[in-house]
Amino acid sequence: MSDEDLYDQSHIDFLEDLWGEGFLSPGGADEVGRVLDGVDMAGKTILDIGCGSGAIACLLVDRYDAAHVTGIDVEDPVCNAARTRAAAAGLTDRITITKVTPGPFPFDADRFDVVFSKDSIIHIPDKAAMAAESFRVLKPGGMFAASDWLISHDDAPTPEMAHYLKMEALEFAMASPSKYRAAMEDAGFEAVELVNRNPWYAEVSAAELAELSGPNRAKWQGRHGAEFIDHQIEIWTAMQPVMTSGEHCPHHIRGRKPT
């Protein structure tokens, strides 16, 4: 593991626990199917981004029917995560782990039939990059079906916004739902579609805070530690605050790159 990973293994086992065993961000296999409503995965080459450990892309092959999943993450404990996932689950002829680079994807254009992510996007800082690139490695007629944390305005974050990102120390870089349209649109994707998923999230995060925080927290302090989960704690009491009043804004992000 290298000293700059963001998500060690303390962090994956937590997470999966909270979230669901392979899932390393919110709302499990259903968000996952929301995000991909009306998306054809029959038979289509996927392009994962940010896999995390890898149950998104045991999904797309086992639930969706995916001929060939590429995932593509920056860091080994979550790329090893998966990989191990994808041979327990007999799929290593239909899923791919690759540890990558930031900055351009090392495929050639016109490769995939998808562009998917969960949650993941919100570490790649720029956008309109990320969009091209995506736009570049899509087939003609191909799908971006994303999801990512934003923020609501293109204004400097509040001081209660702020105060969260410091909590976090994930390195997030937040756009705006405007920057993220204008991304989509100047990279040539039409029907760019965002869906707001604020309201959704910030029920179920105030529901994980009351599971970490309740009743149930010494049960959380024996499986991860009593420092890590108070850790925790204040990470989610943090983000309340934004959740309520909406700047913080998880979003749905669809475009389409032209036949």
Ligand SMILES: C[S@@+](CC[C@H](N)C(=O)[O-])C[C@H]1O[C@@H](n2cnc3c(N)ncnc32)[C@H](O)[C@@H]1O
The other form holds:
Amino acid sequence: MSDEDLYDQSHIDFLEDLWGEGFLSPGGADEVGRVLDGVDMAGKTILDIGCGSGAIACLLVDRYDAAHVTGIDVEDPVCNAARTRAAAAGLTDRITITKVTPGPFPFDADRFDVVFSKDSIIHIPDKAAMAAESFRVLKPGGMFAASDWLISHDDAPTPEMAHYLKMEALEFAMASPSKYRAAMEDAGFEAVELVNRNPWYAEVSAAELAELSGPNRAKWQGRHGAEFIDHQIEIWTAMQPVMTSGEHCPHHIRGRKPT
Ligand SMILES: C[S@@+](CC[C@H](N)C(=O)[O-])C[C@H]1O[C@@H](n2cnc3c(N)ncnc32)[C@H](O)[C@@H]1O
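Starting from the form predicted on its own above, please write out the structure of the form predicted together with the ligand.
Up next: the whole complex, starting with the chain shown before.
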């Protein structure tokens, strides 16, 4: 592990405690199911951008019967956790976890049937380059199906959003729905669709804050340390106004590479 890992072991442990074993984003298997609703995964080869600690890669093979998942991520602790999870599930022949450096994907063109990502592209500032690379590595007719955290507009963040981003300190690079759509369409994707998930996560994140800061606070502090949990409560508190206003707007994003 390097000193610069944003998702270090204490964050992995906390986020998995909040969101489920192997999940570093909200919604668990149900939300993955909504991202993939109607996408044919059986027998397909999948690229998972920002695979985190690997529950989703396992799910894509186990539940969706993907032939093979290649998970890429930029940090060692999550890659190691994902490899351990795939091995424990006996899925190493169908899951490959590759640590990459940010930038072009280390894969040939026309390689994957589906490019998937769950709440990770927020860490990739250049959405146009990400879309172009996803398009390049997809086979003709292949699908891009992702969830990501967006900002509702192209202006400077409001003071509330600026405060939230400062508290998160996870180097978020949020784009607006219109920037995302343009990046996807300029890359060549057709049938580009964006679905705003703010109403869902506004409710869920408020419940998460109540869980962390309510009667169970001492239990969370006991498991993860008082200082750590108090800081997470500050982050979740800062998130609420931008969730309520809709400025913080997680989306599902879809597009198809023409045949
Ligand atoms: C919020 S977590 C989501 C992980 C996983 N998709 C999930 O839902 O459990 C974001 C992940 O993106 C990874 N990440 C950050 N920058 C990245 C990049 N340039 N390329 C790929 N992954 C990246 C982080 O290391 C982290 O594991």
